[in-house]
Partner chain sequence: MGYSFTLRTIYPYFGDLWQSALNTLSLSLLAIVLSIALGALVALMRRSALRPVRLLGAAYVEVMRNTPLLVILYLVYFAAPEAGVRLSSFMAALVGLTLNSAGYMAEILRAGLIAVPPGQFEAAQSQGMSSAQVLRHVVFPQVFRTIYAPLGNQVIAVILASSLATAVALDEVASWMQTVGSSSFRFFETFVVAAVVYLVLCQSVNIARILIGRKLFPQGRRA
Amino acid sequence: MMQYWPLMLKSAGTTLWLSWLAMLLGALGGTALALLRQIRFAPLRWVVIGYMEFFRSIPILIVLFFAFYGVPLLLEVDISPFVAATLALALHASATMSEVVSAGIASVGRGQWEAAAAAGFSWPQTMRHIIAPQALRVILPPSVGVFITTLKESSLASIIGYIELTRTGLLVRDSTGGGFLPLLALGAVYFVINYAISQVGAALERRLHIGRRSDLVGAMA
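Where the form is predicted alone, what structure does this chain have on its own?
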């Protein structure tokens, strides 16, 4: 197994890149969807809610197959396994992130909106300077969980031929004649990555709470 560790570590970097890119696109898409939910135009809100519920309710594997097999048939274009995996993971993550961002926005009291309106703030100014800083403290913890989920779901990209961490681990297992050790090493790598991500998220959360307490103390002084 020792001779395969460099290959495993390299594929771990590939998995992180795929997951990070999908999560970035999912966060941007989820934020856009959450903001669209704030619009009072009912048909648009129902479209957004339908999108969220649809992608939250179907397995990621089906989304992955549709991205890899269905999109090329519909658009008559060739899509690489990397693009298909990124698209599927981003669609799935965006639906979940839209709910997370919506919950963060809803956590800010109505009085904050009314105070901003009374001060003459526009909607973008209110969102940027008042709502977003407070909502971020609520959004961050579940966002870390969504990232970890996206990273674990990226293992399914091996089914469509993308060589990431899980696919590499299975190839190593085949090369070494089977056995449990390659799978144990694969699980250990996933554990280290996800544990590190959770610890970074916890550190950021503590920093935000410390910053919030400092702001409160400064306001009371």
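Note that the structure is predicted; figures quoted are calculated from it, not measured. The term rigid core refers to the most C-alpha atoms you can superpose between the two forms while keeping them within 1.5 Å. Numbering follows the first chain given and starts at 1. First, how it differs from the form predicted in complex with its partner chain.
- In this overlay on the rigid core, A202 has a C-alpha that sits 2 Å or more away from its partner position between these two forms.
Now show me the form predicted in complex with its partner chain; what you just gave was the form predicted alone.
Shown next is a single chain and nothing more.
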């Protein structure tokens, strides 16, 4: 078992890389969706809400199956397990992130928009200079949670044969003649990574709340 630790740690890196990439794409997509939702045009809003509800109501596993087995049939392209996993994770993360970002934007009071409009800011200027900096404080802590979720979901990539942390754990189990110790070790690696990230998130949250001084919140007045 000991000789396999380097392998496990290396594949933990693979898992982190996959999750990070999916999270990045998901955050970008989620932000775009949240901004689209801001536009006062009902059909557009329905589309965004429909997208969110759709991805919140189907398991990521069937998205993964579809991306890996279905898309190649549909579009006659080859899709690697890595691309399929990244796609499925990112789609799912974008739906969650759009909600997180929407809540962040909503947390900034109407008064800020009115003050910015009164000072002659355009919509993009208001978003960029007034709303985003305030919303970000609300958005960051739950985003850490979304990242942890994505990291755990990335274990599903093992089902379509992508060799990340979970697949490696299963392979190690096979080559050491079964037993559940390799699986315990596998769980422990995930736990340590996720627990560490959650602690960083908690620290971040404390930081952001302590920093909530009135001169920051009321800067435009």
